[in-house]
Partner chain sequence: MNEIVQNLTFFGAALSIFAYILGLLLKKKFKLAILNPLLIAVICVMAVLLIGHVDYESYNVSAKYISYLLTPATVCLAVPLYEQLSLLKKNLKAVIIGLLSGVFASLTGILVMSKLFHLSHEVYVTLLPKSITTAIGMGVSEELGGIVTITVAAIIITGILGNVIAEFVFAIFKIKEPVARGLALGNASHAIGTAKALELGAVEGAMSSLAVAVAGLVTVVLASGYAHFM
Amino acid sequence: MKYLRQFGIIVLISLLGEILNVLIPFPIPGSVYGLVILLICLMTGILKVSDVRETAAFLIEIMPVMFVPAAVGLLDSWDQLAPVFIPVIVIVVCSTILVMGVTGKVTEVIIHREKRKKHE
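Isolated chain model, in the form predicted on its own, this chain only:
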């Protein structure tokens, strides 16, 4: 019953994100709104991490399985994708490297600031 309750909380927050996506005319996916709502609820104490921990961990563990339908869809569309395959691969590799680099630098800055605050 605990897992069903936790899953219900996650689904409800996702639904609220989708509703915001319809109401707010920004090109932001409903899932992003849902993640922001979840973050706000966790930071303000409306929700505790223990309220969603086990189900969230399960969903993260099975996340690779969720990509299987998308991969099959790409294989079905191979005829349209073949002409742009090389440019897409170059863009994916470059953007992945860029995101990894920026994430690493931001993490270094945050760690450096935290260490500086501890020593003051």
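Structure of the form predicted in complex with its partner chain (previous: the form predicted on its own):
Left out here are the partners and the other molecules; the chain alone remains.
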């Protein structure tokens, strides 16, 4: 019964997220609404982590595999991608490094500065 209940809760929240996605006219997927709903439920105590723990751990562990089918789908979009492939790939590589570097470095510098402030 434990797993059934946990999976049931997660599927129900996914459904609620999906319904919000249909009702609210923003390009925000049901999964993001669902994440926020579950977070609110945990913060307000409506749900405890133990209500979903094992099933959540299982789904999160197998999550990387869920990206495989979409990525293999690149085979099918190749015809459309080919004419702009070079600029697209250069922009993708440069901007990914840029965003990762900027986000990480800015966060790190501020964390260190705040820590130093506290020590003074």
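Residues that one form lacks are left out of the comparison. Positions refer to the first chain, counted from 1. All values reported here derive from a predicted model rather than from experimental measurement. C-alpha atoms forming the largest set that superposes within 1.5 Å between two forms make up the rigid core.
Between-form comparison between these two forms gives a rotation of 37° for the smaller rigid part, taken against the larger part from C-alpha superpositions. We note a C-alpha movement of 10.1 Å at residue 113 between these two forms, with the rigid core held in register. After superposition on the rigid core, a single segment of 3 or more consecutive residues displaced by 2 Å or more at every C-alpha between these two forms is found, at 75 to 120.
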